[in-house]
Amino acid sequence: MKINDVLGLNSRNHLYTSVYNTRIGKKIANSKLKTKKVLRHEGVRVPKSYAVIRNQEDLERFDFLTLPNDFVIKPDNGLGGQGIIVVERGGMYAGEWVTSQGTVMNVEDLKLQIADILAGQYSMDDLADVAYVEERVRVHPVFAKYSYHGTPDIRVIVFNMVPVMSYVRLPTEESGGRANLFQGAAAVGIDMATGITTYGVHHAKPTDFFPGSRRKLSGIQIPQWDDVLETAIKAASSVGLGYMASDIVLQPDDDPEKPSTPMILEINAQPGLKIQIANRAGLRERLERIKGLKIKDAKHGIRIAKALFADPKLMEKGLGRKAVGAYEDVEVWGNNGERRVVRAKIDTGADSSSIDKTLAGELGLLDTDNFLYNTHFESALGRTMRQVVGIRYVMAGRKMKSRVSVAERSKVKYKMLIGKRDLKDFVIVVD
């Protein structure tokens, strides 16, 4: 990661935040019973809402006895995950819930902090605020081994309704099961392309397992990724937002063969820079390569995101694909028993490979017994008559064996040339 491709807090607030987002976009990412409302009519899903409490009132009249075993109490306009309450189940007794820390909690302890958040207690502004309680998203199967009492949490960066970075939070003992990278939670860098993670973080530090654990944070698929980061899109432009972070939950079905349902916890107009460490990429280089963009909907900002935002690193080692560059050094095997390196240029726009005619000739690949067929190839110099041939080589420290055409390559720089129909299991990087 260059320092240059960093953005900074100064530059997101000035060359972003305070460009790209209206004030009344802004007034209701801070607010998140007005982000629910927003995001609930146009049709995006968010976890459902069991009771809002406004005033100490409303909190003598609320009936505790009404709610579900599992559930989560927060304030409207709280920062940094204070005042919540994530509730697992009920207690031993009627009117007693056990919390994500392993606290009981009766009902007056449940209105005692209630009372805090009415009094502003957690609030941004300090000032009386907002309590709600609404349902507890349940932890996916595929975070199961990588949290801790409590629910992971997907992070997207969305700028001209494209996807630009994302990582998922997962909570931690540190973090009493609350997935907040300033109380202790873990955070694991995704990339855009593939929707699998890549590169742990723990108090800003890189790690490579899940905190008190050996389970790796990197190769974890995450499910319907398309529909995680399609979800996102879908906030910002409800919101009115240019600029923005979704953090998005993954809510399993109680069928385990239906696919869970991603749902939008809260959005945030300000979002946090240490995703940049998550991912080990600059925020400030992605961004202006899509600023300007005329984007059509929310499928055409997906596709550039994993054209522009895929990294080369996970699609070698997540994906079983070798990176290769623009030429590569190739070692030829030929039918004689010689061994030769060829620089050879790599070709998308080619269906396949060919190499000199001399080159195989020496190699012992024109023997009769290595012949294949004969083709036509269209060419700029018109139709021409080649044979195809049997051929194995090395590229990247992977053995091929394929075909390739034998053409008069004498009078260019590149005696072999590597065709689309080779490249399936390598991911091109170009430098």
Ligand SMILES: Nc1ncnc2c1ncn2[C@@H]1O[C@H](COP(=O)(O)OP(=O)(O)O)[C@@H](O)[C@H]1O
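Because the structure is a prediction, the values reported are computed rather than measured. Residue numbers count along the first chain shown, from 1. Rigid core here is just the name for the largest C-alpha set that superposes within 1.5 Å across the two forms. What changes on going to the form predicted in complex with the ligand:
- With the core held fixed, Thr35 shows a CA shift below 2 Å between the two forms.
- A movement of the C-alpha atom of Lys216 falling short of 2 angstroms is seen between the two forms when the two forms are aligned on their rigid core.
- For Glu338, the Cα coordinates differ by 2 angstroms or more between the two forms after the core has been superposed.
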The other form holds:
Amino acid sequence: MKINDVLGLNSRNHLYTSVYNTRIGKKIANSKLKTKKVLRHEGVRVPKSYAVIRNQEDLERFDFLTLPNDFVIKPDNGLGGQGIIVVERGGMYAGEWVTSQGTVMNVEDLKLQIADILAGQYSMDDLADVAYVEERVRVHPVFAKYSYHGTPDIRVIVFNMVPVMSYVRLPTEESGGRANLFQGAAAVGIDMATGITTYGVHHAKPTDFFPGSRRKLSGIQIPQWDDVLETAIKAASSVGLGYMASDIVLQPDDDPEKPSTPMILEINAQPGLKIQIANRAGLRERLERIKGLKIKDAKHGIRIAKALFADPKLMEKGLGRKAVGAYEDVEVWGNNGERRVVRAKIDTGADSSSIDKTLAGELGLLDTDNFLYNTHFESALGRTMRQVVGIRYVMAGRKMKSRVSVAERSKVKYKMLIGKRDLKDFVIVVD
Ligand SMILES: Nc1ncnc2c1ncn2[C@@H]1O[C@H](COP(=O)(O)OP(=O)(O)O)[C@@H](O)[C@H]1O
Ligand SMILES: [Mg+2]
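Could you present the same protein in the form predicted in complex with the ligand, rather than the form predicted alone shown above?
Whole complex next, starting from this chain.
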């Protein structure tokens, strides 16, 4: 990382936040409740609000016993995790709760906390503030080993509809259930191309491990990466900020088979610059590259981000996407133990892969124990029925376990076509 690539506070304010961000956008970003309202209206998910408490009267009237067993109390105008109480579960008696720090709180304790919030104790501008109670976002199983009693948040910086840099912040024992660096949370950069974590940071120092453990911070695949990026882009367009950060959490579904829901916790019109340390990359250079580009929609923005901001080190280590050319020699593992190198054509026009019938037969792939199902196939010759069978093969050093349709390809040069479904984890390089 060259010093010129690093974005400093002054440049951030002069070159980006003040030029690309409207006053209204900034006003929305400064209030978490306003942000939630705008985003909800635009169809971007946010945690459910249980209650908004604007003044002492509201507080006296509020019935705490209507709250579920877990929830979060927050100041509308807070920052750095201050004033936030994360309640993880109900206590031994009704009207008692246990926080993520293990403290038992009763109704009086919660009231005191909210009174402090109302008095502006945690507010950015020291003025009277509003308190609210919202749905607690639980820890996604992927992060269970890397967060101490708190929900990690994934920050994505979006500029001109392109996600430019990202990191995930992980609550530690020290940070008390909140994913704020200032409270002592750890952070780790994320490769834009794959959503795989890269370089860890704790208290502004590089670290390979989650604080207090030997668990490696690199190599974690962020679930639903494209969804996360799309949510960040949608949030930026909804609020009308050209340059901003979204803090995104993944609310896991009760059914572990189902995907989690990306939700926005808050947005920031002047995001901090430590994200550059966790990515060992400078923001300035990335921003310069996409300034002025005409971005059609979120999908387009994501494509650009993946193409431009892939982490080079990750590629080298083989953690990132492997590259394939227009043709690849793949090693097919036969059902009969034979391994055969086959020159395959990369075919992004096809959804699934296919293989020549004779070759499949020779490799035992047509054996009944390998048969999956029949499918209708549309081609220039009309509608035909094809067998779909299981296949294992190695492509660009990566083991693939997939399925292929069986076709008559004896007269064509390439006995195997690799379709889109098998290409998800690869970048296609055509020279
Ligand atoms: N609804 C929630 N569910 C679970 N954890 C939350 C929730 N809201 C906040 N937190 C925790 O507190 C941290 C700070 O919350 P955030 O809304 O980003 O406020 P701040 O502006 O103080 O950073 C989050 O990173 C997360 O770890
Ligand atoms: Mg935050």
